[in-house]
Amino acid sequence: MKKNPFFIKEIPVDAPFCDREKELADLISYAKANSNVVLYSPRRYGKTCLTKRVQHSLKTIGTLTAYCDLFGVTSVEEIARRIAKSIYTVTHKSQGMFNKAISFITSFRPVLSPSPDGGISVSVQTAFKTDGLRVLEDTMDSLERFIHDVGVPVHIAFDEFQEIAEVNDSIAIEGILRHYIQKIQCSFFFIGSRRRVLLEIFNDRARPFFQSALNYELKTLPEKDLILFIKSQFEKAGKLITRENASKICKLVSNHPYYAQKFCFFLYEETSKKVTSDDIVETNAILIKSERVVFESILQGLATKQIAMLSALAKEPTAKIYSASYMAQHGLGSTGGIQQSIKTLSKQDLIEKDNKTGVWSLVDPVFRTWLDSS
């Protein structure tokens, strides 16, 4: 049997990628023009994969590309540490570039050690102890001087950038980052899944980053293209699926990039030669079961009223969330309680409001199905 053509981990930059040609071209163009971009979408829409494809393309024309993941940062020192690490990671294979980085970035020293895969793992150690905001300022000042001196185009991606808003002194952190980023001659991508938090950083007049980057939304995959992608991937790997069955998959996952890949990964494993309707039903159950631990973890972090709100919207999306009948039918309690639940769930990007219809619904289609069937 041929290798499964679908992925449940991060899609390699050289693997087939459904659609996104326009997005890829747009983002490469913005990066070449030294523009700063806010790339946002719900979780697992492929922002990281797309960004790494952009950086892969930029590397071929001599651009130095750094990727800094800010997920889970808890302090200003950790933000500075990850920025320094991202530069050391991308330069350590070039002795001349690495030496430049070491000479400029003085707040952290690189530590190289063997990694389990046979390569080199890069970490950093604090070079001197001082105030956290001072460390960040020193790191950004070093980054500015390094990029000015390095002599090649530079592109830096900050993934899960909205995490800085949860750190103490967040406005001061934003102010320091904004001060240097507006001066540094390179392109920065600010990537995030908690859209409300991320967009507030860049669109709130009172925040340092106000209107300092282009807002670029990554949407679901076009159904027509996703159907063709599913069919072609199955056929290349020696199995068949009809257009009708591919369309069923698209509808079950609402054209969600990650879930489409994961569904088809399981389906390929379950199918002998040709996909049947029964295969799709069985695979849908496998997909939902595979996400159960994640969904249960989400619920464990929520209050009872917030869970009730999620369950109500899973069963019945609505524009009349404050109507007496809807509140009574789903046991949602008071208007004040609903307002607080909406605020919390929106901030966590678990629910969203359609700007055209005013309908509130769950962001994650499989989470919605799981809650509705629970």
Ligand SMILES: Nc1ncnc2c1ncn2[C@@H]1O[C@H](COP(=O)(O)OP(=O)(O)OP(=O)(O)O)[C@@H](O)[C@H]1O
Contents of the next structure:
Amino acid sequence: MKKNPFFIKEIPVDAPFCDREKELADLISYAKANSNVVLYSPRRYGKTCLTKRVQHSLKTIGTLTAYCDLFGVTSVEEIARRIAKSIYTVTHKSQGMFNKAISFITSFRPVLSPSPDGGISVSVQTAFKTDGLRVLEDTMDSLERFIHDVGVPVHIAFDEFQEIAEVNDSIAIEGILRHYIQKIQCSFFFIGSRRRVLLEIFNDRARPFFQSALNYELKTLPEKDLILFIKSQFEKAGKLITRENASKICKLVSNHPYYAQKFCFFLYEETSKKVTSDDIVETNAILIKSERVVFESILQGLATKQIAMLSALAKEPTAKIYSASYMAQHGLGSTGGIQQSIKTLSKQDLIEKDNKTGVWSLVDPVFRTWLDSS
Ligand SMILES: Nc1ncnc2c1ncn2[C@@H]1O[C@H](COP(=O)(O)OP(=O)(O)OP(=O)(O)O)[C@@H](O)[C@H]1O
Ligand SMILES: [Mg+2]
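Now show me the form predicted in complex with the named molecule; what you just gave was the form predicted on its own.
So here's everything in the complex, that chain up top.
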């Protein structure tokens, strides 16, 4: 039996990919030109896997590519630590570069240990105790000197970059990072899904990063490419799906890259030889059920009135949130309360307003279906 050609875990860098040719070419050319880019989209549109593909391609032409994930950082020391770790991780296989990194980055020492998968895992230890902003400054200063000395082009991706805005002293942190990023001769990508928080860092005049990078938005997948992708993946793995059924999937997941992959993964398992309409209905229920824990944990983090607002927009997207009839029909309470809820839910990127129509709706299509049906 052939292997399921779809992925629910992270997609490998050499696995078939749907579309994104233009995005890949754009991002590679920005990186080669040493430009800085803010890459943003709602959750799971493929920012991280696209960045990994950009870096994979840059590596083949001799670029040193570091990937620094800032998810969950809670202190300035931790930010500095993750930066140092990303440099040690990318250099440890080349003795010459690794020695250079060690000689420049004096604030953290690398620790190499065998990992369970038979490879080497890299961690870092603080080399000396000092105040957090100083450690970040030292690390960025050593990064600048390392990049200057290393003699090859460098690309650094900061994933979940918006997290720095939630850390104490965030403006001072932004100030230090901006100071060095402006001077360092390489390309930086700043990636994130909490669009409001991320874009405010770059588009607010009062913030250090103001207008320091190109804004690049990743959209959903074009429907016609997604249909072809689904059909060809099924066919290559020995099963069949019609254009109409592939199109139904695109509609059900609103052309969302992650949900399309996940839907098709389950559907491939469900189908014996040829996908039927019933398989699609059943798979849709499986997909929604598989996300339940994630959705419930989002709701657990919200206040009752925010949940009411979210449910109202799932059931009935609207441009008239403050109309008396909408408020009464969905039991939304006071205007002040609604304002607060809208602010919190937008900041978390759970809802968004369409700029053209003014309609507010949920960002995540499967979350919307789940809320609407529960
Ligand atoms: N162009 C594509 N073709 C096929 N599958 C894709 C594509 N883009 C994304 N995916 C699927 O979506 C998954 C999620 O992608 P990824 O983790 O890169 O999203 P993200 O935008 O970084 O999400 P988050 O905001 O949660 O960090 C991938 O592992 C892959 O299965
Ligand atoms: Mg990501």
